[in-house]
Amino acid sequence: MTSTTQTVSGERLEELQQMAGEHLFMHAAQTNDWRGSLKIFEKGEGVWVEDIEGNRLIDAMGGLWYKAAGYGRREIADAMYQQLMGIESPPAGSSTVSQIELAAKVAELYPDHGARVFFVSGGSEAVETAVKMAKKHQQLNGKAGAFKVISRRYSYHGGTAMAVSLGRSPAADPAGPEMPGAIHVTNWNSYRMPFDGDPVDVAVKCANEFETVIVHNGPSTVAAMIAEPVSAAAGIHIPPAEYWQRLREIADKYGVVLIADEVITGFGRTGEYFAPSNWGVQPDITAVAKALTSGYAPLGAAIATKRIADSFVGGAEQTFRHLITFGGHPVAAAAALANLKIFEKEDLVGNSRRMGDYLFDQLQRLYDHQIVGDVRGGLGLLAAVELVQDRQNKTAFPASAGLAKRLPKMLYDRKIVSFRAGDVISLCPPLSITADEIDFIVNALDDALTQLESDLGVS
């Protein structure tokens, strides 16, 4: 990236920091942690970003799990501009060419080509829509009392009031009371397996908890079960194929709707357009967002298979009475169409698979550091490095070690932006990344961990 950003004066930077400190409510962040030192960015190109002070860095988290096609894509900006200059939003109860073409394109990429797409504004809304759709589907198909939803402990499914009930992740700040009927089961953890035994057997045992809960509560009361294909918020844990295959069997056996939360993994992150395809599984409803537009505009969707979608075709009773004012905004739809054209033109899904393997291989040398307990990845461009105080016993560092504050700064000093760096360093770079840029990230991690070990007194 050639720098064209003009650094601001010290006076202007101070003014911006003061305004932010007094009036900006940053998402999921303690104001006292960033007040006066907020990172402000002005330019991006490819995997690189440039802050307002002229520092050029690699974004190793792809924004917040979403910058799939990378920064600075003029073709996406042009598509958005053309939509704005035509009609920016249609009258109520109508549509635009961009919305229609995008729905057809998503169905073309989805394993079930007869799918129907309900557009929303983002990931939390996509999950809310998927759950509501599943409940209405059950009501229309003879399970009027089906309201319960089974999710996995510590999974993150969004920040809205209903979504935080699913998984009850601490990252979602669940304020309660939770949605009635929200039931939590054991999550899959590849590093600290919840039970002893062979990983495949343990994964199937975790999946079987869904069946136990369904039987205990009564199948007629359970509407849906929801899971992330890869539990990102819980630390990037990739399950064996048998895990999702078993979830599909259980859902079919008891007539429960299987929802895949692919807000993070959808559209190429795992080396397939949709992650369950890695294991030969077709969910009933898939929640997507983030990479659908590569973050160029807010957009999400609940993708329903033809079987689910056809439940809502009929008379007034079958109508899905669900409305999101800016869901599928035409400008966002135009951005998504241009984004997906880049995916196909540059084979970003294939690049995710190839570069994901390369990233995972390169990360193995971090085991030279005593504090590296586990390196996870190998399924597209989604990886994690977990740090521990004691590798043999997998003992986590105490909060007093302050890794969540130390590591982001260490990496920033080495030209890496990492939103998720602490006990677990998550990596989710743009799908357009090259091998040289992966080397840059891994070298920076290696150097930062050397400094961290020195600071912690680890020899």
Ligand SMILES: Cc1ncc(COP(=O)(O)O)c(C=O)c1O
The other form holds:
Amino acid sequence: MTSTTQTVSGERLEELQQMAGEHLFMHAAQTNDWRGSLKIFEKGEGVWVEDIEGNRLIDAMGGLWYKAAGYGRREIADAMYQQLMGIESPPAGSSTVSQIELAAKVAELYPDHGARVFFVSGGSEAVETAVKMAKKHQQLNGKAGAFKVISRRYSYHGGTAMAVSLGRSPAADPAGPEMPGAIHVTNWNSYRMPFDGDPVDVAVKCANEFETVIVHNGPSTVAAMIAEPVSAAAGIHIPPAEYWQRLREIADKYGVVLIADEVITGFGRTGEYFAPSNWGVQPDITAVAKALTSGYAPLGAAIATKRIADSFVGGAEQTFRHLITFGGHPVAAAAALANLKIFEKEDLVGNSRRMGDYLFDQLQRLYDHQIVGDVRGGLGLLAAVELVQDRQNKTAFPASAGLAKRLPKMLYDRKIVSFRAGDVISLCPPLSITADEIDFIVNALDDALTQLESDLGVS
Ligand SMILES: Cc1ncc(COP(=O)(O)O)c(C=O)c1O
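Please supply the corresponding structure for the form predicted together with this ligand (the preceding block corresponds to the form predicted alone).
Below is the entire complex, every chain and molecule, led by the chain shown above.
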């Protein structure tokens, strides 16, 4: 990143802070927590970003889990510009070359190459679309009364009303009653396992809760089951292979559509283009967004296997009546195509695997800190460090320790952006990251934890 940025200070900075404080609604944030001290960025390159005051930092969270190809990719900007100079969006009922080529590219990368891709604008819409598609698929295939959807507690599937019903994450406000038919089961947690026993047995037992609920409700009433392959919201707990394999068996046994919410894990994050490939599993529908464009434009998709998609090819009755005006916007599609070209040219998925292993390895030394209870990772570039008051008993820090406020600031002072650091420090850097840059992150974490222990009086 060349340092041509005009830094902003004094009156202009104050003016921006004042305008933001009065008029900007920050997502899922309390205004009083950031008013007057909002971080503002206008520049980035690779894993590095620069705020308008001239501070240069590594973005260890890859934006909000999406910056796969890194910042400042000129070729993505050029592709978007070219699309804009041709046609920015086509007349209703038609398409563009960028949309068609992207659908074909996604199907080529997806394990089921006969897949059909329904483009939307982001992750919540991808989940809404996947669930609606699953319900209508069931209606068209003899399960007219199937409307229930099983998901896991503490997961996150988006901010829209139905997605919030599925998620049950404290990160999203339901602001009212849940969607009828939303049923929740135990989530997988590798650190505080929900049952005693061998991890594989416990994971299978968690998966079996889906079966219990299907049988209890009657299989004819259940349309779909949905889960994130690795739930970032729940704290990045990687399940054993048997978990997703069991979900697949249960879905097949009862004719329930298996939806993978790969809004975070899709496109390389776990060292495969699609996470269930790590375990030899093919879901029926996959919801994706974020890394599809690496955040250069808003875009998401529900990817349907050929079996599901073929339900919607026939007469008027079979039509999937579902419309999102800007779903698959051609400029976003052009960005995604250019982004995926970078993936292939630079083997970003392979780098995710290699650097993910390196990151996980380096993070092990943080166990030298007594307050580190668990280090999770080893499946691509998604990792977490969980802090505890008492390692022996895995006791969490009380809210009064204020980790969620203290840690992001301590890390910022050490040139790391991670607004998601608290009890759990999540790491989701760009897939283009190098070993040196990983060292920079781990050293900063090490240093911040030393200071935190000292501040907390932990010897
Ligand atoms: C697993 C998962 N699903 C769905 C969503 C919703 O995506 P969006 O915020 O793009 O609507 C998110 C967002 O973080 C997510 O992590």
